[in-house]
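Presented below, as structure tokens, is a lone chain in the form predicted on its own.
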Amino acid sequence: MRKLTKLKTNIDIVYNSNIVEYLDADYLYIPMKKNYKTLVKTNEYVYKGTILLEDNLNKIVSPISGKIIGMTTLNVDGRPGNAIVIENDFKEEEKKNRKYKDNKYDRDFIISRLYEYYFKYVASTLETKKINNLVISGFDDEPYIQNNAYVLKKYHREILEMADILASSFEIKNTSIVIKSNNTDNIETFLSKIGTYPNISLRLIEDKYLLATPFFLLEYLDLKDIDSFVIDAKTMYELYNAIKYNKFTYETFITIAGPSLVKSMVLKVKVGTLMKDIINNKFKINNKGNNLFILDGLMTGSPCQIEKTMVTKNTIGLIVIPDEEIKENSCINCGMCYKICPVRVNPKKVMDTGVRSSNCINCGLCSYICPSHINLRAFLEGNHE
């Protein structure tokens, strides 16, 4: 088993104890995707669940009811892109979905429902792979991001029921809920509930970076990829809504945290919400100087402008820190970046030669460990200026 690293975090950050909802933004922004056909026009009224964009296999639906008022350019998952703007009428009028007379939860029913609700990867894996080990991950890799831990705690009953349905329908021999050993709240919660599900076990792991990545988690648990499947807690909750209640999940979970905030939070927000609206409505900033907003984490994220950044299905959160200039010094040839790399890439060699490595997994550990504060990750991505 390869050696993984425990990341140091700021112990002064205080989190709200429960998930906080922000579901009433005035406007939502839905990203336009390449090769997708747009099915709505400006000034058109849309219901919650109306299909806005589609390609041959996927559809993107409206998370709210309201009026299409045009398009704008925003930050979509770290890159500039166009987005449809919807003005919220706050009625939550929903386009009615086809009703099912009977939910048998057999294999064919579940696979069909998952394709219908665009869980293509999960559906195809269950359809084509014999799963003996279902692993439900209750944590995130990025320091300060707490989405899966909070979802696991709040929706533990739904997640346990969904795990039981999958295990029964697909004859999965072993199902595990995996929690970090320092998460005492979730450990207590599941120890008190898991007894009613004799085929589901609780497994505790160390607080090590990259264990939320399925490859590293399965290696740590001594399981083989060929007959194992890792699903995180957030996805399990979304599967539960689709399979049991025939519902789209119009919301997602993000963490907004950092030393510049009076209190950090895990939030349930509508997909398409502007980051600036969330900050203005739910947070107080205790740092009077300038702040830096890092989209999707300190290790693998990037700085962003919150007034131009929206929440997508891929967004995991926002880190808010004082904007302090850190001086980048010359490399001292210490070799620490090579020693910490979990896939044995030599970042110093990439920096010197300009030849990128196809083995790099963009984990950010080389930049994290560098005593000279060199942004080695930028060299590895080919983006260093």
Given for the second form:
Amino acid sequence: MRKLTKLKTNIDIVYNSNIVEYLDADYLYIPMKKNYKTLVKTNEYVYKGTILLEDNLNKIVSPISGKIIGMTTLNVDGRPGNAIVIENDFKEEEKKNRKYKDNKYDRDFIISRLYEYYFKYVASTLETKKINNLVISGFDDEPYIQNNAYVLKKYHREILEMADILASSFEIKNTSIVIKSNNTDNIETFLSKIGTYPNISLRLIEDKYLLATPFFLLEYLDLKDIDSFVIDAKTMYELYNAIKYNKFTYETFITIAGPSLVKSMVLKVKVGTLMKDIINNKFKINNKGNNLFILDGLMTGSPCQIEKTMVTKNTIGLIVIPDEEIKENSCINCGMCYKICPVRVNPKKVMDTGVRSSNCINCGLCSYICPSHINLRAFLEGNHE
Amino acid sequence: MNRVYLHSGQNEKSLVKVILGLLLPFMLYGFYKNGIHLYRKDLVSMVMMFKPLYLVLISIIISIIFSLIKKKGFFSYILLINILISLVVMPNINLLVYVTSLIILNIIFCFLKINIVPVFMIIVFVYELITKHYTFLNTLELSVEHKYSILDYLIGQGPGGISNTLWLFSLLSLVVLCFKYSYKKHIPISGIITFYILLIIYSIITRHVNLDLYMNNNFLFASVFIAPLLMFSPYTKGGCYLYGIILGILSFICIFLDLNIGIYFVIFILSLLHKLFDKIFIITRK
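Next block: the form predicted together with the partner chain, after the form predicted on its own:
Every chain and every other molecule in the complex is listed next, the one we just looked at coming first.
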């Protein structure tokens, strides 16, 4: 088994104990996607759930009801892109109210429901693979990002129920909830609740980087990819809403944290909310100097302008740190980047030759360990200045 | 701007500090063995009693000057290399030769990244050969016939550089450094094992155990501190093993030419070829 690294995270961050909701932004921004057909026009009124964009397989719906006021250019998952702007009327009007029915959760029903709600990956995996081990991960890889841990804590009943439904519908032999051993809150919660579900077990793992990546987690748990499936707590909660309540998830969970904030939080926000709106409405910045906003974590994220960055389904959070310039020194040939790489890429060779490696998983460990502070990740991505 | 937002805290300063911490007992013992002890025996003057410390001090001053020129911090590799030089030189080193050589080599190091520790030793070795002063023995060791027990060697009474004779502490340093993530432990481990295996075979064949060979201070100190210097050694695991094995073999051969200086010749040649060792293993792994 490969040796994984425990990251040194020595900044003390105070988190709000519960998930904070911010669901009433004035404007929402829905990113335009390549090859998607736009189904709405400027000044058109849209209901919550109205299809805004679609291609052959996917549809993107409006998370709020309101008026389309035009288009703007924003940062979409780290890259510039166009977005549809919707002015919120705060009525949350839905065109078609789906009625909740107590369904019989059999295999075919679940798969069709998952396809209907665009959980294509989960649906196709459950459809094509004989799953013997279902692993629910209740943690995130990125330091200071706490989405899954908080979702697991708040929605443990829903997640356990969903796990039980999947286990019985797909005849899954082993279902386990995986929690980091330093997350005492969740351990206590699950130890008291899990007894109701004898087919679900609790597994504790070390606090090591990359264990939230299914490949590394399965290897760590000594499970085979061929009959195992890893789902994070956040997705389990969304599956629960789709399958049990026939409900589309318009919200997502993000962590906004950092030493520059008075209090850090895990938030439930609508997809399409502008980061600036969240920061202005929910946070107090205590650092008087310049701050740097890192989208999607310190290890793999990139700096962003909060005025131009919105929350998408893929957003995991924003880390706010003081903007301090660190000087890059010349390589001292220590080889630590090569030694730490979990997929045995040779970052020094990439830096020396410029030939990129296709095996790189962009985990950022090489940059993290480098004693010369060289941004090796940028070399591996091919965009070092 | 550098885009590394989370860092392990490892940097040149922290790596150098660990090694310098381990070198401190060597400096103090060198001062005792080649300073205080000789002064007590009336073999050196009061001023020359501090020679081991002068050497360290000179190396620190030169390091500061060159660190300032190169805009580096105090705890840089320049400091480590210069301090290593001040510990491994012959006890009878001429101070003027020491200062001159050190300055010239530091200038060279600014432009050419070569391991200047063995280069320094080779230069001084050649100088002492020419002036017929070459020896690794101090004044006391030269004045009396010496025969040491294993314990004497272990506690640092054996011959060697001016401040590198703590044989047991070299070994302990290796154990400590093996737990450091940045240390290229495979080099000294494979080098020392290879060297001693060959030495044991040699002893079995000749039916003679020469303690001077087994307890060679220069070999052990150089294997632990100089051969694995990050900048001048391979970084792949395979490259490090190969480097260490060749280091052990060549050092064994060299002890028959010269017991003390051989290791420095070997390290110098291998450090020039260190990229080659990595290349072999990177190509092999493809």
